[in-house]
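First, one chain by itself in structure tokens, the form predicted on its own.
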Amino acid sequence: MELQLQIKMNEKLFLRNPERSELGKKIILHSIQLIHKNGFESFTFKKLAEDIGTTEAGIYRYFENKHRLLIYITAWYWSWLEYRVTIHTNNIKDPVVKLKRVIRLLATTVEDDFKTSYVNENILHQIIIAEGTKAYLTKHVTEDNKDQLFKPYKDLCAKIGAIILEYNPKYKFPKSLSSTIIEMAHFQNFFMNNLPSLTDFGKDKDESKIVVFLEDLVFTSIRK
């Protein structure tokens, strides 16, 4: 029998909850593959209906706006790669290996998880490098917090700086430390592929030089 994991999304992300139907698994599996194909600014409603093969009215029935699904299949992935975390760390008491096990979910390619058909995480991961931040450097950031909608990305946040710590219960940093580690280890990926000269892995492009810069960036931060 075939597992498939189901994540709870925030109800204001969606007009319609899109994983209760094959329309809706449709709109986020055609979304990810056009932002990832052509990126988001080149991404329409209608576009996507095109390519789904249904209409731009039906894809409004479901999001409000291209923003809202952009920021719902970010949630959707913060939400996922907590789950990994919280996969990959538990039974481990060493907080050392905790924090290397999540910088390395951070920092590499991530493959595709057969237990969600309708969402390729290693096109979405790609995306969240490289159009993540767009869901929340926006003018209504504010409006959008109060209605929880990048919860997912702080309780992410926490669990990482829970792990700190574990390290060393006195740093006075853990949630800045968090999201500085999972925004660098997407800004140096990003910069190694397309803008190599801001990087010191533009030449090799090995994503376990950016996991190694990584370690040494934490634990000499929370060093007791």
The other form holds:
There are 2 protein chains.
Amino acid sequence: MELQLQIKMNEKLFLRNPERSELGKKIILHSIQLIHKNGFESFTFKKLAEDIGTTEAGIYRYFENKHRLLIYITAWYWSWLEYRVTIHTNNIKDPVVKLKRVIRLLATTVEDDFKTSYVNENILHQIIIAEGTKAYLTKHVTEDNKDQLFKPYKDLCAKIGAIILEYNPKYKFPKSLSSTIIEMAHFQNFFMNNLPSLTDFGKDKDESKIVVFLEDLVFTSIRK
Amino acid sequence: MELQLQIKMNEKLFLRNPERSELGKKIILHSIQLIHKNGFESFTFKKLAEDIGTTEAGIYRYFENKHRLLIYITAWYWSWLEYRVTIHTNNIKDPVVKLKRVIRLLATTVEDDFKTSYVNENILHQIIIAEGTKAYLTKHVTEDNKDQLFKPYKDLCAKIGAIILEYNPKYKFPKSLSSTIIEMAHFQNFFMNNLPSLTDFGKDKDESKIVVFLEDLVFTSIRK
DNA sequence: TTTATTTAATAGTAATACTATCTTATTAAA
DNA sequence: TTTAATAAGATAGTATTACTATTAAATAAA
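After the form predicted on its own, can we look at the form predicted together with the DNA?
So here's everything in the complex, that chain up top.
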């Protein structure tokens, strides 16, 4: 039996569902590679089309613009991460163990989970670190949010917040602490690799130190 | 006697020093207004030139491109904030009081300090919240960093890290905690106003709650 | 006063972010 | 089975963006 992970995406994220055609899957695969290689700013549908071997207009039939494609990619990532959090915390009673696993999932490079065919999760993780916040740091967040485009991110945040409250029901800031560790798992990684003096992790670039920092931050904060 | 605050900016940030001409000052003033109004993505030198009443080429004589102008603006902000941290923590012995003041300076809208003539600090604060991270989240961070463009940010982070160590010399992550509270002071504000379910601050949009959250985060973490 | 230097205005260009149209292939209904 | 509808693909175009190059005017130095 072969299991294939299928993530149900919000219909408003695209014009045509990229999962339902070969071209669509190529768009996702190659856009992740291109954004990783050159960054989101210099990423264009023209370059993507050339990379795939199709035309610009072909891409535009799937996505309204490159920003929507970025939201699609980030939404996919957060959905996938929530799924991984679910399977890794399932059947575990102790919220301390759960939170430790969550922090590890947030802050370390993905091991080989069972993979989806057309997404390279490892490169995707790198993209989210460098480009993820650009999905919502716009003048049209509010409208995008009304279209539920950020639901996967918010769901993950809520899920982690719930585990925090499991441990200490009196803790006052479960959601803010949750969004803090989500963002910091990425920012501290970016800083460590690019602006190391903003961190205490030196040049050895060891992700496990970020895990230790985040665990310390979380468990001292929520201590009963 | 009239005091005028002058912040010495890194020469690599500009082609021609905008502080030294009327046009230069207008560029700073109006770019802050325009970026605040329409966001950094839709901000162009053409629009800025029309706004000021000069030409596009006129702007290009001062700044290489709009991203450099964003770095200039953010660098100015961090320098100014470090200056404010200095005057507000000067002559205070207790690191707890110092840290509380720092958090308040980071997380609340600026009160009327003595103002600089050509910068609207209040709007500037809003810009940093929404656009600040875009200054370094690029493929060319490393080169920009070599040019010292992010020095004001790193200096502020180091300064706050030092106060943390004053309180508890054994705390393991002074710089990471410092960059965490700097970023979170802004992110929690953005979330509160735009994606409120990522926070515990509801719809009342009260900045003082962010201060309470950050104080809790910091003081539980660094407790001896 | 002449010459150099800075500053500003004009006019371009290549690339970007799209849109519109037309053709061909596929599927669905009659 | 034929026709109709729909989708996929390729071609060509446009307005805007992000610049550069050239020329003209103003100012300062010799």
